[in-house]
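Next comes just one chain, in structure tokens: the form predicted alone.
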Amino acid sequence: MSSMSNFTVLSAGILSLLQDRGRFGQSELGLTNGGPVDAYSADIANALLDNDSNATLIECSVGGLQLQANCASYIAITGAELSVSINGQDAPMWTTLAISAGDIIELGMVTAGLRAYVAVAQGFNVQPQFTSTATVLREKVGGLNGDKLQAGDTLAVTSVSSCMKRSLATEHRRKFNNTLTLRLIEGYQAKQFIATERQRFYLHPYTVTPQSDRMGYKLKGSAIQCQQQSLLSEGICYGAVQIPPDGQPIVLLNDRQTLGGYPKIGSVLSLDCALLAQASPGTQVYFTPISIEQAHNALCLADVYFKSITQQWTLS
């Protein structure tokens, strides 16, 4: 048997969103899609629980979330590296836990990666807007009236009295390296950019500025230039690679706008959207060119590993 109850947010850290999957189809109406930066650690932690892979969980960068549970529970933390505890005793990640009435669960500072996950079974109940829990800031919507977490929120819950326990094994764990290659499919505009200037933008590395955040990564390194400074506003895509005036690049992410103007020369595969979302500054970067076919592929690869790797939990 279940009942509604809640957890109380102690203390919210440094930013702490609710999230699901994402708002889609909403984009004439200037919404973005929002949703989790790193995909992969958030469907991992609800496929922990067990949940629904659209289940609303918060997306804590840096670290400093407490909670305290109000009701029996389960939940499941992923994504960057930092230190768990319940009640002042280590927990582990990427593992189902069980929660009792009372208990306090304190997320430590991050150690490698930005954003950590934190599932509760059944997800958290969430009242969606435009057909989304997923909150956006720049926008007001999503999460609790548009905003992020603060200390004194309660967050609804269902009381779960039983739940499998999983543990996800260590090489499937996400991993944290100083240097990345982006994957890019490049577009109609990449004809923009001579062949000297693509070549310097696929040869030279760029390091990830403090200047990034949710809505897109601005890089530095060798400058590239476009013939055409600007064209006419269109619709962006996740993971477009924006050159502006002073030739760095910005890979544009899940809270981008939703129209811009400045020359793209492709898009970053999501699976890599996801890497360079959890890197922080100073992290350097690589981009190399693939196909649309080759990218399909990657994708569908990284379909069958997720259900291979969901279909062999190791029990707790």
Given for the second form:
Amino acid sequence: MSSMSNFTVLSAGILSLLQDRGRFGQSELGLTNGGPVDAYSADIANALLDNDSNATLIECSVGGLQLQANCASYIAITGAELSVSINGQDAPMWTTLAISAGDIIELGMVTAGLRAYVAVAQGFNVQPQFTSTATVLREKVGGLNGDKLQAGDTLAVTSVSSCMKRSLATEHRRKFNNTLTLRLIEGYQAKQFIATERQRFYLHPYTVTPQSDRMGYKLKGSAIQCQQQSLLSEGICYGAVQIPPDGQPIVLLNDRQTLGGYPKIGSVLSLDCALLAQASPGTQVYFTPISIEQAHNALCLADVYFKSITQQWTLS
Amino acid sequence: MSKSPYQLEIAGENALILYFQQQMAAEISGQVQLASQQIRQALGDDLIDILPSYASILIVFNALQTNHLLVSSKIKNCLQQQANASISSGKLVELPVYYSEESGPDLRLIADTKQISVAEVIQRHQAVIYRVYAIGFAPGFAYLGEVDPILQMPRLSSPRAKVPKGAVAIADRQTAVYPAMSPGGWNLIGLCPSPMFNPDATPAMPVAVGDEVQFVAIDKAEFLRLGGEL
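Since the one above is the form predicted alone, can you give the form predicted in complex with its partner chain too?
What follows is the whole complex; the chain from before opens it.
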């Protein structure tokens, strides 16, 4: 049996957003995708609770979120490394956790990575807007009134009294490195970048700058020149690497604008975009080219990997 | 051998981009619109998103269900059929505008730069029926073309931090209505009281790519009566 109840936000932390997998098929209105920037961590959080993969969860950037449960349920917290406590008692991440009415769930500040995911059994009940609950602050759509979570917000949940307890084996959890290699599929205006410029792009490290957010990651390093300076505005896909006139690459992520007119050298593989979105300023980034066939293989392998680990949970 | 009228390029792991002749022209926009309809039908549930613009279409597909080779061949099939199909024209939408130096802080600048009167700037902006070439930048931001060459103005050298909701603006040969308050570098000539994006309405926007827009001058009283805010 289940019934409607809720969680209360005691403290919203630095930036906490309700997200489902994202808003698709609405780009003709100018609406971007939104959704969790680290899709793997979000998917695992939902899978630990047997949720639909599109169930709404919270993406908590940098940490500091505090929730009070007003009913019995189960939660799972994944993603960036931070301390988790329930009523002051340490609790593990990447694990199904039982919650009773009145429990206070507290997330500390991140010690590695940037974004943690808090999923609840059956997901937070949020009214979709344009087919999705994904919050995009710039567009004021999704979530609760298109806004980030605030202290005092009430999040509707379904009271759940039983759930299989699971834990993800350590080797499958996110690991965070100070250096990332991003696999890039060359495309868009790649041919407008002469060979020496492409070489420069692949040989030099780039640094994540503080001007990096859910919209895009602005990198700093060896400037890349493009033959073509601007073009008619065209659709920008997830992971596209835009090179503005200053030659400093910008990797466009979930909340990117739908159209743009800067040249693009190609697009970063989604699996690597998720790692980039967990990177803080100062992280070193290298790009490496891969073929579209290699990209397709990597996506299919990641799908098989995800299915195999979520079918062989370690019971905790 | 004649140059192919289109080019299909890889955009990302699950995305292709179809380029038509790279120019702002109603004929090309018509091809984009027609091809978008055909591709949408041909790809069915393999399609995740489709984004038409001035002279290109970004096609995002489900890479766990299909692959770029299959999608490419379906797109090429659509383009072969295109020769036989006719371009359907969109609807004509009238948008009221309160043109004035109070609501359009750059009207005087345009008039002075072009050595014409403010009244002529206003008259020339209304004289053209514009085509919706693309929607993007922000929800409901429609790129309309083409503005009378005399009114063509470069973007401001330094963008304004706040452009009001409903601002009617010109940049190069394009004009647009800002759907919400945002930063912006276009030249402002008036205010439109009609909402360009209302998430609670169906449809959420009065215009779609391929539609036509005509601006109609209204006075301040009418602007306020229609819900406009100064």
